[in-house]
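The data below hold one chain only, encoded as structure tokens and taken in the form predicted together with its partner chain.
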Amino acid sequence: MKKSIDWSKLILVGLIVAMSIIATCVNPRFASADNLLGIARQIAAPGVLAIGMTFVILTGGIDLSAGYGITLGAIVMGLLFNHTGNPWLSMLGAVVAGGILGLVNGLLVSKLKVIPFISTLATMSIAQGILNVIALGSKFFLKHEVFTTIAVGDVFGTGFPLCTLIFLIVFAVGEVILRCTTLGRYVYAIGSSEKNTKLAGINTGRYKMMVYIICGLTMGIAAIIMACRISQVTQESGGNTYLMDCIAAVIIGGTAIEGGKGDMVGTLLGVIFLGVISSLLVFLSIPTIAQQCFKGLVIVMALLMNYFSKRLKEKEDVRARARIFPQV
């Protein structure tokens, strides 16, 4: 059988260069490397959370307090560098404290089979409430050469961020989990029919547990980094802003949001994707509240691509069976 083709992707790729073009005709320097590795630092912290909140939604799940998580995670980098001085333990501190929320999540999701959209939005509160305790609306300074390094570093001066390299090496292990482990083939059969995979015997509880820490994991990260390029902490940094976007960035990628369907390729197109509207807003001098309504917009318009894109694929699929099985 021919191998269908991914229109979602390949509309996204277009639409990508088809705004890039757009936005270089209006200021040529959209398409200065200054710009394009600026928009590479800009995704990278959502773009880490991307990745973990793909394997949620692939499980048919969502997480929502992905969003507070990633601030949890930064006042607790915050706090302990205060305290300790050392960026290291710092940055440990947050993956931990990601990790911690996204076992949580796991336990609640998988032991106590509450339905993820309440789960996590319980989960959001009682970050939240975390955060009035421990952050007592303060600001927490972030100023040592190892985190200015994350934030304006380049690989071994080839002027490629750090931060983005970060981000691809979490999408590349990602990538590897989903395509090559028993993991990921089990993140795939959840999401098509948890039912049908239980009673294939698998341990379906555990696996979602294992999302969740993943996506808690990838918070942490995305904390450091967005941390690192504010160079300060606050409980209003962070937040549903970022909770929108990686959302966006998965759902624009092409991962179905009732699960089963969807793969990291899209996520890091998506995320791209986002990352490009941001700019050209910018350079079109569109007040960046246009972009809340426009992000929702784009939402709209890749459930509509991912609807006519399952269409197409459905149609394909039955001209496919009808070649081999022409009588029927």
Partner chain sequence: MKRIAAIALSLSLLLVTLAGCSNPSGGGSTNTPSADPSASIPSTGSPEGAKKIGLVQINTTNSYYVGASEAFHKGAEDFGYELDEQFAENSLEEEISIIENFIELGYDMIIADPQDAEALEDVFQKGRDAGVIMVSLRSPMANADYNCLINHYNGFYGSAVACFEALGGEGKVLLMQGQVGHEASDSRTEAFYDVLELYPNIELLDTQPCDWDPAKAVNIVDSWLAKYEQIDAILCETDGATPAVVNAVENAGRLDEILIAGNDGEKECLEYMVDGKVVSEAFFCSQRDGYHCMAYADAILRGVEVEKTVYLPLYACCSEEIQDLITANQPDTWDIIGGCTPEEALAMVADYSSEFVGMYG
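Beyond the form predicted together with its partner chain, can we have the form predicted alone?
Next up is only this chain, free of partner chains and other molecules.
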């Protein structure tokens, strides 16, 4: 059978190219190497989180605690560095903090059978409360060459941002897990029909827990990138702003909010799409508040795009079946 066209990805690539051309016409500096590398740095932290969120949404879940999870990881990182002066231990602390939050989410969803929206809303409040207790309005400065290298360093003098390389490594790991492992196959199965997956004798709770732990680990990695870039963290650090961006990137990339459909390549395109939009809005001098409104409209447009691409694929499948099984 002839492979059907992935219209959502094709349209998304076309939109990225079109917006880039428009932005370059408005201001030629958009196409400069400095701006493109700036976009690459900008998308690194939300991109890492979007990889973890893709796993969660593919199972039909959601993780609303991710934003505060990033801020919590950054605060833990700042606390450990201020007490030990060891950058590696402090970064490990951020990843562990994110992993623990993911584990709690996984336990609530898989063992206690709490709806993901409710359970992660609860852990979001818990994370916010922990931040209020341990941060106490303090600032934690991250002054070390390791942090500076992650923030502004490049790969072997090529100019390519190190933080973006970290994002691409996480993307590659996520792609391998999703396409080449048992976990990846069961993620799609759970999202398509958890009931049928259970009837097949698969322990869906175990795999859902693993998915939330993966999302938690990506919170920790995103927290490292964010903290290194801003070089100081407080309980008001902007981790929560990444939540909308990462969910938007996943949905725009073609992952179905009900689960069972989507992939990492789509998420990567969604992350790039939002990065280009953010840069374009800055070049157009659009106020920050209006930018958030525009991003919300983009999510609605993405849902419509996914709906129509789904309809196109369904029509292609019907025509393909008609060719294979013609009516007598």
